[in-house]
Every structure is written in C-alpha cells, then in structure tokens.
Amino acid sequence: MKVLKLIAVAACILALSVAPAMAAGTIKIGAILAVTGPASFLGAPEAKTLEMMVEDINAKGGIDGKKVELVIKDSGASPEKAVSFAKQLIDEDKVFAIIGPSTSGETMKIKDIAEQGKTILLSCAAAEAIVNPVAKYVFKTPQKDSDAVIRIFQQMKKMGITKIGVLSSNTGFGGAGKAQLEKLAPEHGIQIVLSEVYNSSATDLTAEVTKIKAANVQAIVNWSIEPAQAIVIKNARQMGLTIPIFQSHGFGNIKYVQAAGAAAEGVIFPAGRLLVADTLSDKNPQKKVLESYKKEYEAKYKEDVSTFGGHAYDAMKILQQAIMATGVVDKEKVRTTIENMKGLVGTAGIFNFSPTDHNGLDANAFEMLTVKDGKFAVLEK
C-alpha cells in the first residue's frame, strides 16, 4: 500500500510538472508558398506577411497561450513540389493547418491530399474550382474568379464594349479565368471574338497580341498572375493598340505596373480595397484593418503592400480567430468554426463562410481600380 501511495504521489507530481509544459505548447502551422520563381510576386509577400504576423502573435503570448511555429516551404510555383511538401507537412511535420499554396494549379494538386489528411487548408489562390465543389477541409481567401469576371463585364457595359479578345496563361489560374469569361460572357452581352492561351514563362507575346489586333476587338482581357501579364500590356501598346486593357485580380501588385512602365497607364482591373485603403471613408468597416496591415508591412519591409500578402494575412487571421473562438486546438472543431464564421473583416472583404461556401466573399468585395500616374487608383464611376 505504501508503495502504491508513493507511486500515486509521484504520478501527481509528474502531472503537475507536465501540465504547464502542455499549456505552453506550440501550434505548428505549415505554409506552401511560391517565395521564388515565376509567381514570387505572390509568394514572397505572403511569406513575409506570415512571418510578420507570427512574430507579433508570439510576442503577445501566442494564441490562447500557445506559441505558433511557422513552417514555410518554398514551392517555386511547382505543383510537383507542392504535392511533396503537402505530404511532408501532414505526415512528418504533423502541422495543424496549411496556409497556401500561392497558385491555383498547386492548390488543385494538393486539395485531395488535405482532404485525405483531414488537415485544414487555407489557400491563397483564386480559382473558383478550389472551393467549388466544396471540400470539407479546404477554404480560400481571395475573391472568386466569377465575381471578378462579373465586375469586369459590368464595367464594359458602362463603356459600351461588346466585342473582346481574351489572353490567358497556361496555368491553373489562367485556365480557370478563361473558363469563367467564356461561361459568363453571353449573359452579359459580351462576344469573345478570339481567345489565345500563352506560356506563363513567355518573354514576348507579340504573336498573340498580333492576332488580337487583327480580330478588331474593342478591348483586351488578360488573365494571368505571372510577370508575362506586364509583357502583354507592353506588346499591345508597342503595336499601337489603344483599346482598353482589362486585367484580372491577379494584377494587384504594383511591381506588375512597374514592369510594364508607361504602357500600364489606364489598365483596369478588379481588386480588394487594400490597394486604395487611404481613399476609403472612415465609415468603411475594412479601413482600420487595411490601414493597420499596410502600415505594419510597409514599415517592416520597406516595400508596397500587395493584395497577395493580404490573402495570407486573411488566412492567418481566420485561423487565429477560429482557434480562439473554439478554445481548443482541435482540427475538427476549428474546421467547423471556420465553416460557420460570419462577419470577419479581412483585407479581401468581409468573410461570411457557410457549409456550402468555403470562400465567404461576394462581388461586393471587389473595387474596380485603374493605373493612374503609375499608381493604383479607384476607377471613376
């Protein structure tokens, strides 16, 4: 009996000594981002944003007292690498959730891996196919392709444009956008006279733009996330095309404007309000969040904020809020909490998720922007 009592006492002491360690544990979060490579304009600001946020979260005591351990994998925008990293993060690193990938093609490749591994995936990519059909563990923070297309077509109607040429890159994002443009054009009175797909790594698109010019269209829509989208603009203007050029919401990094130079003047595209935060009314519910993120990011990294970094910001904020609201680091409960989250103010818009909507945003999350004097500005209505 005496021995049993001693064992019991020892067990209690051990439990007391272990409890604080358990309470002070970590939450391991993985991220698959195109930090380098053709999509680095997306992945680099996303990685910087997550590092900044995790540093701030941990400095304030973590999430519910638990420090966050961030494990970033640089995919270089390679779907093959994304697949390998997803398996590694889930099977070996045992992460609680994954943020990213940066691109739609990568996300589509690992969507099933996240489902099978029952691991929350908060994608920073835009293609609608990521969340349609809905997958239990997969969410995304950028606005939907279809809503971007609708806002573009609405603007075209105001401008009297009915015949267009479409250029798109041979990527998951490019293909998804092309599909939505073709699907929605008829109901908006738009005729796609010519549609050309180009290599995402192209350094000259004169041939494709020449075909567009010959088709005698009223406007060009380019759907891409790579540096090639700046080449489209330059080639079009070099050939004397003065018609309006519309870009997708993948144009939301000022570096694309800088790459295109003077040719970018007047380009029109839909984007979240982060790029024009300082012009918003003080009554806008997003303004405080946008200005806070913009100020912190630009002060830390000495570069302009982009909508892409904002997608990572939203992903981390959603995950953080869900864990705090749940009160326990439990994948299933946190997943359910995200799925039912309402009114979360992010950089891309105000998120209202549901079991049938794992994006949580609508067309109102977009503002129509243009390039004016080398900077982003709200398009005059």
Contents of the next structure:
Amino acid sequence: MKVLKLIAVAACILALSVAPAMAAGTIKIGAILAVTGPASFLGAPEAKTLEMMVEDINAKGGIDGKKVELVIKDSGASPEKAVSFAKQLIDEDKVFAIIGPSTSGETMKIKDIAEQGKTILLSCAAAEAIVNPVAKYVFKTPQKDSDAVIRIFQQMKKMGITKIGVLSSNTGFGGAGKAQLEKLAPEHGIQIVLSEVYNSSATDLTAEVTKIKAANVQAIVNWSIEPAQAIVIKNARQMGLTIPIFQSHGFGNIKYVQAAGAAAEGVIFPAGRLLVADTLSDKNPQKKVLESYKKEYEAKYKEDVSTFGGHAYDAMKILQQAIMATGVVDKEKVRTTIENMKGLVGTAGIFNFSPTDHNGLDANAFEMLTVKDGKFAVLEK
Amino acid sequence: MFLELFFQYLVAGLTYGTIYASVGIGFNIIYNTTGIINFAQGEFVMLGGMTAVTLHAFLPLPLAILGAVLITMIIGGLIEVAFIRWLVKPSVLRMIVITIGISILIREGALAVWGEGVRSLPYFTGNEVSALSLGGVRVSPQVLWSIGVCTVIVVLLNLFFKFTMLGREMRACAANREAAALCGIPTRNMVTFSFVLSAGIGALAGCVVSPITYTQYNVGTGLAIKGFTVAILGGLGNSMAAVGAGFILGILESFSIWVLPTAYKDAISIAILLAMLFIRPSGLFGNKEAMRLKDF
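Given the form predicted on its own above, what does the protein look like in the form predicted together with its partner chain?
Below, the chain from earlier opens the complete complex, with every other chain and molecule after it.
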C-alpha cells in the first residue's frame, strides 16, 4: 500500500514538473464564448471556428514554431460567468490573449479586467462602446453598430423613408443598437416615432407589433440577436404590415431566415460579405479569404457559415499575424503590433487599426443584404 | 381604428393566453395526484416540440406529433419510476428539489442530443405569413389551432376525470391518498400515470405552439414560469381554471403594452403572481376552504 502511495506521489511530482516544460513551447489562448444559452448561435460557430483554426495552425507547425493551446470557456451568455472566467484565464491559466466574449454585455463587464490584467482581449461582440472610449488592451473584430445604423439610414434615405418604429431586445446588443439609432437618426433626417424594448426570451410579439402598426410608421427597425428577431417579422407579416423591415447585422444567420420562412422575404439588413461570398466579383479583395473560410468550415461541420464564426476567425487571424510579425510572444509588443496593423483582410472587412481605432473597420465593411427565395442576396440598388 | 386596435391586442392576448394555458394544464394533473409542482413540466413541452421536429424529417406531421407525444409520455413515465416511485412519503421540499433536478437533467440532455439550434414545426395550415382576416383583425391560423387543441384537451380531461374508472381513481388519489389505497386503488400507479398524462399534454402543447414560439433546448424554463403563474392564478389543481387564468394573464399582458412601454410586460405578470399569492393563494377560481386542507 505504501509503495503504491509513493508511486502516486512520484507520478504527481513528475506530472507537475513536465507541465511547465510543455507550456514553454506553446502559446495559450483563452476564449470566453456563449457556446450554449440564448446567444449560442453566436458562441457555437465561434468555438467551432477557433477549434478548426487551432487544429490547422498546429498541424502546420504552430505560430513561429510554437503550438497553440486553446482554452474555451462556455459562458452561456452570462456576464457573471464571463467575469469569473476572465479572472480565471488571466490569473490562473495565464493566457496570452483572450478571444471573445460573444456578446456585448459580457464584453463590457470584462473590459476593465483585461485592462488591469494587461491581457489582449479580442472581442467578438458588436457594440461600439467596447472600443469607444479606447481601452489599451481591448480590440474587437465585428463591424461597429454605428456603421450598421449609418448604412441602414442611408438605405432609408434612398427609399424615401423618414418615419420609423424601433424594436429592440433588452440585451447589451439591443440596448447599444437602440442608443445608436436614437443618436444618429436626427442627422440623417429620420424621425423615430416609437421605440420599444422587449424581453429577449419573448415567445410572441403580436402586441408589440400592433403598437408599431398603430403608430403609422414607414418602416420597422428591429435590433436583437435572439429568436425574437424571426418572431418579429413573422408577427408583422401575419398582421398584414407590408412596410419594409430592417434588421441589425445580428440577422446574419441563415437559421433565422429558415425559422421565419416566408416572412423573412425582403427583410433588409447590413452584414459582412461572408454571407454572399459566392456572388462577389473576383476583384473583391475579401473574396479569397471568405471563400476559403466558408469552404473549410462547411466541409468540416456540415453546416452553413455565419458571420459570427467569422468574427472569431478574424480575431484568431489578427493574433496569429501579429505574433508572427512581432517575432516574440510578448503581450506588450504584440499589442503594439495589433494597434498598428494595416490592411489585414478578414471576413468582416479590411482591418486598419490605429491607437485611436481598435476596431479598424469602416462603414464599407457592410453590404446591404436582403432575403430572396430563402437565401441571402445583395440588395439591388 | 380604435376598435380594430382593441381587437388586435385581444388577439395578441389570446395568443399569449393559449401558450400559457396549454403549459399550465400539465402542472395541475401532477399536483392533483401528488400534491407537488413538477418543475420539469416546461421540459416536457420542449421535449414534445423537439422530438416532433426530429420525427417530422421522415414522418408526416400528424404522425410526427403523435410519435412525439407517445415518446414524451414514455419518458415522463420512466422519470417517475426512476426518481419518484421508490420514495417513501417524501416531503414536499424534497419532491420539488427532485423535479428541479430532473428539469436540469432533461435540458442538458436535450442540449447534448439536439444542440443549441432553434427549430420549429411547420405551420399546421398556411405558412409564416398567412393570417385570417376577421373584419380588419388578423389572426394566424396557428393561434386558432392552439386554442382548439387547448379546448379539446380540457374537455377530454374533464370527461376522463368524471366518467372513466381510471380518472375517478386518480381523483380519489388526489382527495385522500391513504383512503384511496385502503379502497384498493394502486396509488403508486396513479402517480406514474399522472406523470405520463401530463408529459403527454405538455408534449402536445409543445408541438402546437412550436410554430409560434420556436423550440430550443432551453425554452422549457421560460414556458414553465408562465405556466406556473397561470396554474397559481387559476387555483392549483383545476385545469379549467388554468385555461381561464391563462387567457386573463395573456390579455392583461397584451393590453399593458397598449398603454405602457413593452419592457414592463413580464414585470406585470410576475407582479400579478405575487399579488395573487399574497391576497388569494387559493387562486381566482380556487376554493379557500379546500386550500387550507392541502400541504402546499
């Protein structure tokens, strides 16, 4: 018995001494993603994308000869969990950088933690507040929601729409979108007649839509990322509302189009070009990146790509490129490299970072899309 | 315009109401035979919807729904046999904790089986945009299906409890378990049967509302909270009352949106639940005297 105990202790010591030696040759990257829960359609493709990329990077010998070790934490879209995972990744796992979280609410909660822990955070969430004001270590890969709003308003101007009704969910994403819509409406000559917030877990929105109908608006803008965004359009069309419905860039998942079926036809929304990669002209600088990501992902997971997985793809790509360009795995130096990175072609657009812009994308990163015969298509101008 | 709006909100309220009521009924059956609230009731609704979507891939819709209801009934029965049946005079608290555990178990199981995706059955008639126009007020045909199915369930349940031997035995079990056992009624089987029955009703509800609300592995909890609210509001143990309370709550929520910001909708239903528990815990249609005789 004693011998057995001794062997066990010896084995433990051996394991302990081996672990750091192994870690020295690896780059540990943490990821906090909403793999399950209400925002799982964001987190799940993001996690799958990262796993795919890391597998690929390691198969090709790693970044600068160092293997990547990926630690994915499933936050279930809960800001509280995101906070404890962020602390755990920074203090205990001592990760080099964190990718995620998937949602804006979670990112805002851990912004300061990353800043104090001097750890690079590449958020996959959309809200502008993540990078405005700029925090030294915090970056984000999705397009800014203010740019999405600007593209929507420009489109409305073309269509002669001036009076709109706004619906948004009570999440970080919905709240941030609502704030941008209300802020930017006056300068684009748009009047928001009605702005209503609904519960993100709503199962039917007929009454909300009735209120919009009564307000006699020319268009509806809905800002949410939950199944509710498919429910809204269904309820509006059932009620016989024929006015144009605009959605946020959160609509960029074909599952919602399938869920809303016939009601999704004609919905207008801004999105990255990933969804329409095959219809782009060969001259488009993004085409090659988009097609290769789409092909790899769809071959591996047998499901359609969504723009959200693309945000994780861009985050990993930025990190990989920055580490390679810097030549050393040093948080401080890699951070500076990211901040000065120019012309990186990603799935969301072409990234041009600067010390004052930690997003690096402009309104051109968005394309106005619509739904035609159950598929995404570029909106005819 | 005013009248049209009034009826449109009413229709919205009826839509909410049928969803809540069809979930609420299930709570009452198990409460009647065991005296506990089955917090996994929402999960039965989810299981029904999810299973039906899966079966619908290779079966016609009616068969898929029938299959989903049967499968969920079997699961409900198995759960009772595995977790509840062997307990000797369990306390109310222990039973509640067990059912909460079961609900988490089913939810995580569903996540493992179906993943996190949003699914839905096709509309029974028409599609996502079709609606019947009743003098300017538009109703989705699926809402009428829900109301119809809800009504049929209630009528059949009442007939079952009043006129069949099994139904009477279940009621005897509800009124006084020990006396029922003394009369030779296998009370344990009655409890199992109540789980099977409420699982079946939950699953059917899950199938009917699935095109309206969508189904995801975690919808059970949200539906259960609303179902629980209407079960309490109507008076625990009374299925007919649950339906009435469902419509009252749905309509109140819907009309609250007319005058208040929509963000308050859920606050209103919770406020009603709390007020009810303080002022009249026996429910709107419940009997105060009968309530005093129950443990919970």
